[in-house]
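The chain below stands alone, shown as structure tokens; this is the form predicted on its own.
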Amino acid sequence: MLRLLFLSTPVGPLGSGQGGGVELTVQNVAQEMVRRRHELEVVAPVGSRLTNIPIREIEGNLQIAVQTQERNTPICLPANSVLGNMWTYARQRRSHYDLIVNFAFDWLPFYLTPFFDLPIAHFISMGSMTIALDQIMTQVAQQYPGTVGVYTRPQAGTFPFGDCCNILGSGIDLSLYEFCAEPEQSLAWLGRIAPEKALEDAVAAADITGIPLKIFGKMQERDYWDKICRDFPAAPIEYAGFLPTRELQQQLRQCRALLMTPRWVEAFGNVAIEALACGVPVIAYRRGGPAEIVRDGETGFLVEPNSVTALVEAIKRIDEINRDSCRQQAETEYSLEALGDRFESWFMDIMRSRNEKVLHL
């Protein structure tokens, strides 16, 4: 049994949607580790919510999301930083744990790594974003081999240390997602409402095809959303909000396809496996994590990035996809058991390496 201390994202409380897909990853990995009888505590900003998992809520000002910054943005911590306070708590409690697992995509945890006498596993949830982060991550990856994990190979390829990364993928609780064999005449788009997600491409495709588009996710940038509504006043779109998993899947499973239109290199795309779990094919740009998830022509289509025309053509072919194949892929590759096997093996490898070093001292 391992004693694990998880440090969550500092950009928002767990359950708020502000942290994007990494919130679901923290929840699911923690849930599976507890099921395997590891001792675990999650440290996260005040207002965080997890089901049946011990959580320590930390006060402080949230960190600015890195995807809103430029590549040369300098390191910045707000006054009374929740990130700093979380790591102060980790330092105070380190003797109670065997391993710290960092889920924050931020400079500070990597910088602090050499100052801890406890091994730290860093799970990186996005591709390369800033020069400063790349530099400190590279130092840690080289100094502490095997301690850096990512979702996918395309994500790892954005970093100078990509060859040093453990590829861990993702997973979901499949019992929460119900299969639907006969969908309605609608499409879905799921994600944060922010420019890097390029929602406007999906709206343009819906406008051209006339097929209603249901939009789910955190309203992160209202001005961006308002501009889309002005640019496509007649598009058949409906914003359904940011929904809990059970409510989300009830609507998602009834859609003919999920559209994924990221403008950046998506590290993974938990929304893709949520759709597959419901039997919903995925039409995604051929870049980043979705390109590693979607089986082109079998569980969806991978199309030319940034091409609305390509999206429209794929939508026309969506009935070629067998929805049973989508659910089967989710069950085979993205169950919590499969996710747990990958993360548990990674944790154990880090502990073995640590113990070997101690023996040689």
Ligand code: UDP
Second form
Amino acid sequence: MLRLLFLSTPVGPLGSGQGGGVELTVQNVAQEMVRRRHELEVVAPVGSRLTNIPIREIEGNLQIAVQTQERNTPICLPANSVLGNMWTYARQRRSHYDLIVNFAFDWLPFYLTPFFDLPIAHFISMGSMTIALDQIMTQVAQQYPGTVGVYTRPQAGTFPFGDCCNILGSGIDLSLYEFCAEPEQSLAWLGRIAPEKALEDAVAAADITGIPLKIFGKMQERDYWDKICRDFPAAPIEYAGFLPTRELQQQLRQCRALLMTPRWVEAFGNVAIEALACGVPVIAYRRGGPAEIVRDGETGFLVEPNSVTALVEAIKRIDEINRDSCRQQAETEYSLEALGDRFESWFMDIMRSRNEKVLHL
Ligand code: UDP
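Now that the form predicted on its own has been shown, please provide the structure of the form predicted in complex with the named molecule.
Next comes the full complex, this chain leading.
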């Protein structure tokens, strides 16, 4: 049994959607570690909620999401930083734990790593973003081999230390997602409404095909959304808001396909496996995480990045995909058990090499 201290993302409370897919990953890894009888405490900003897992809520101002910044933006912390406060708490409580697991994509936890006398596992949830972050992450990856984990290989490839990353993938609680064999005549788009997700490409495809597009997700950049609405005044789109998993899957499963149109190298794309779990095929740009997940022609289509024409062509062929194969792929590759096995052995490896190091001193 391990005594684990999870430190969540400091860009928003868990359950708010502000943190994107890493919020679901924290929920799922935590849930699975508890099921495996590890002792676990989750530390997260005030207002955070997880299903069936208590949270130590920490006060303070949120971190600015790094994907909104330039590559050479300096490191920035607000006054009374929640990230700083979370790590103060971790320092005070360190004697109660074997391992700290950091889920923040921020400079401070990497910088603090050598100052802690217990091991820290860093789970990195996006591709390379800024020079300062790349530098500190590289230092930790080199100085503490095996302690850096990522979702996928294409994501690892964006970093200078890509070869040293543990590839952990993702997984979901499949019992929460119901299979739907007979969809309605609509498409889905799912994610944070922010420029790196390029919602406008999916809206353009809906505009051309005339097939209604249901949009679900956190309204992160209102000006960006308003511009899309102005640019495509007649597109058949409906914004359904940011929904909790249970309600989200109720609507998602009725769609004919999920469109994934990220402009950036998507680290994973939890929404892809949520769609597959409902039997919904995924049409995605052939790049980043989705290109690792979708089996082209079998559980969806991988198309030329940034091409609306290619999206439209794939939409026309969607009936070639067997929805049972989609659910089947989610079950075999993305269960919570499979996710738990990978994270657990990562944690065990870190503990083992730490103990070996101590023995050699
Ligand atoms: N999501 C949600 N409700 C919604 C829309 C999205 O809970 O109405 C969640 C979804 O389950 C997923 C996350 O938002 O976990 C988006 O994560 P993804 O990995 O696709 O991208 P990221 O935001 O991390 O770039």
